[in-house]
Amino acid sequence: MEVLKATFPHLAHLDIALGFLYPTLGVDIVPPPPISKKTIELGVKLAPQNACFPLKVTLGNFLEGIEQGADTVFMVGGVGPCRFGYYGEIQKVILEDMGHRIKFVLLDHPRYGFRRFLDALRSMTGGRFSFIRAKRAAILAWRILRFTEELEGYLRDLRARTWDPQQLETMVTQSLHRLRQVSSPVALDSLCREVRGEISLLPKDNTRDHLRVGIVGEVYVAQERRINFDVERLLGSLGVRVHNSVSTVEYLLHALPFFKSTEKLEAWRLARPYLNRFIGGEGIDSVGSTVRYAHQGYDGVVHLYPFTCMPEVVAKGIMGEVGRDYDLPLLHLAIDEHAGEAGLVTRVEAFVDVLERRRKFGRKKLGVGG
């Protein structure tokens, strides 16, 4: 029976859940190294110049995984008027043109056909797909993924409020490391209880009313801190409590048959006065989540997206109207291989300075930034 040695693209901490799921299904995995300057250079060199930045970075992931011995690539597909749907096909052609004789498994959205979706799942396990085994493994992997996002949520919310941010960072990093060793629901439950208890005991600064900023945007750029210059950490270091509306869990949940993300559905409902149709990617989510942050009294919104991303460029124009209606400052950050950390830091610091001045002197007097 064929045993695959598969590599896959990085996305936040998704590799922790996949690191449990794939071996359980009988697939050897070759995780690509963490995203680095080399990863980006490899992808940029080979991808079409005008391709989306995430296509280039994930292509770099595949090449580094192949360098380390992978003979199979796992990639997901997209739907709607967004170039994400072409990523896998383009990357497959590029890798074949380079002479790599690999198996490229593209897991398309079930909307393209449930049988095709199941066939891809079987292919991902070398033809040994067992529904019962896959169900058990997927449930635990799903819970692992949800806990990684819970840990990230602690960082975003508490980094600015705890007296010792470094202790919090260390605690979360160690918890993520221990999460990689989890192999049963009992072990996961025990780890979750322990970590939640430890974090709840951290001394916090409850004397200040910290600024609150929400993050919206395209799923890859908004989630992958190694390409967005870890803007969440930057905001936290400036004393800002952060909430990220973009979630890998919600993204996957909404893509699965028979399930829907209630958070996404709510965002789409809130977006309806401004945008009442799907425009691809996370465009409508960005608009709806901006409205939600306005309703919740947030001080500002940071919009992260790949440079030239069509859905997010459309959303950007519409979000301007939302910002004017709710007097909500917006900061739009388009990321590609030419983006520089120094410029981004300067813009974020200036944005936070505006938010602080609006708090101090009143919103209307300083107008809407963006």
Second form
Amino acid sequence: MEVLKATFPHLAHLDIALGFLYPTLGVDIVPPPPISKKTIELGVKLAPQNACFPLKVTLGNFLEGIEQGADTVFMVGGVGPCRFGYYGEIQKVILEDMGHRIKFVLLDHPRYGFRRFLDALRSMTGGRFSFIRAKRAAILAWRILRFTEELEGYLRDLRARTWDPQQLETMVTQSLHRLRQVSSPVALDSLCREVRGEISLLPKDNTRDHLRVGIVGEVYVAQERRINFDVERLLGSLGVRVHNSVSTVEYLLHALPFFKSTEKLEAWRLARPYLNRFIGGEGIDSVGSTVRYAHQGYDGVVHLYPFTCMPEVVAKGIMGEVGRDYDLPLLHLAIDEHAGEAGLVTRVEAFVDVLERRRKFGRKKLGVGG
Amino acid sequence: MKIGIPRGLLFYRFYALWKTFLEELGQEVLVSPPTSKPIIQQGLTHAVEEVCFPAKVYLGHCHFLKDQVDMILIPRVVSFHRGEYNCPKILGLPDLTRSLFGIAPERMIDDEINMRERGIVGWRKGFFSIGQRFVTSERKIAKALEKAETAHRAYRDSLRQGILPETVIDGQPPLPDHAEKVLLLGHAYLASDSYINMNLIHRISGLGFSIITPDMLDQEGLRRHLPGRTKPSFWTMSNEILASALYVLREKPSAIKGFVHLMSFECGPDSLVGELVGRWLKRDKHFLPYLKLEIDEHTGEAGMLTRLEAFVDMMKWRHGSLESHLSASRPS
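Next, give the form predicted together with its partner chain, keeping in mind that what was shown is the form predicted on its own.
Below is the entire complex, every chain and molecule, led by the chain shown above.
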């Protein structure tokens, strides 16, 4: 069997984990270049005009990966009702119509044919499938992914609190870079220990009670900072401690059979008085996480989603009621190729202003802004 | 009790079923009037900006009804076909309406109707839980559901014969039958509401073509066209659209001269399904003219008419019987 040269879509730091996993399984990979203006332009030009933004960006990833020599595309599907499950089908047809002779491996739900599912799984694991080796590799890849999210968490929480945010960013970037070289559990453990130690030694500003803002929204836009204009960093630079309720780890965990993400289940329980059913995507998580942030006494919630995202638009309507009930300011940011950075920055700055004033003059004196 | 049914979204599918079911249970039913400017205005004022146009219209109907009835029927129709879904907006509709208008939970019939996993069992379960709000006897509910299903089949049969929903529901005069047809792809709530679609069907008829909608084709037969190389979508109504397009592409019925795809601007499923249909058509060697009409609250009537006339010219030109309909080319 010939070795596939596969490319895949970017999602935050997923490429680091996959960059370890695939070669171990015997698949050559061509990671797409980091998401750039060009990626977005390529995707926007070819994708359906009214499709949601992540479809366009991931299509751009595939095209750039193919440009770099990939002959196979790995994509996952789903059973709906959110549009994400149908991305692969559309992207495949678009690439075919462009005349690319590539293999499109769509890992879909076994509902669409169990053999097709197994075939896709086999292609994605390099054909020569050894359960023990695959399991070992998958566990380490999983831990690498979890550590990338831990690093991101430090950034969110500490940016506003450390005296030198630049130093923190450099440390995280370097750690991510070193993480790419990790090839054994022992190496990962020692790297984790070292990084955690370094970060705990950073001088922090504990004199001030910082504003706290939670982020909810669609899994792709809420995490991919090359798309969302790095809202977390902007908030950090305005002196806000940020927590992001969206996580690839939790998302994948929930998609796996026999596992359930406790964090998601809790959010679903909290959402019940407002929305008592799964409506696809992260709609119900957004509502539930907003309620949780309200309970935890956060100062505000930023809602990030692709423009026209179906579950998030429903969630947006319902979150308004949550905001009124708990007197919690919300900022909804819809992102697509037309979103401008200047407008977004202005809105976030105004939002933080409102939060600061509410702290200063007491909550009830100002209406729910955002 | 007086129960309101908003005229929008799935109403055009389940009109007879819902109405008969509630009336058989001894309730008075009030259907909101045909869509009008004030109704749309209420929907636009209260809805979330980015929700699709048909949902905004639906919310306008809910606003119209909410103070005139004791209860309002907004069932959570998760799925009316095994293994498939409705779009997230329809799934979240009861919660969205409640949040936006502050309707008390006991004034809303929002029971879940879900055939996705358990097929007919899930269907019955949904209607039984609606029925139990009014009567205690399960036999009575079963009888009402049976009558409602009979009415539903009769309604669907008359649609299949080419009678438009507005003819059945409001007794509007039927349209003349032309030999040449246009396949009108699009959700029933766009195609059937002549206020939203700016009288599209009447205009096409005036230009000498009859329309065929997915509702007029045999549903079970259509679904045979779905499997194969393409992955079916997971939205029931989108699958009906995809299957209708595939049926025409494969069987090539000679009466059908072109495709009009009516979609709403912010519709998620349409944005993907429309692209697929357009690409399939282009791959076809003798591809039929295809007109994609996107509508929302900002759509102008004049622009739509011009495009429609150009499209009809295109079909006639292909057919060798061109006599321009373009307003601009007519001598004044």
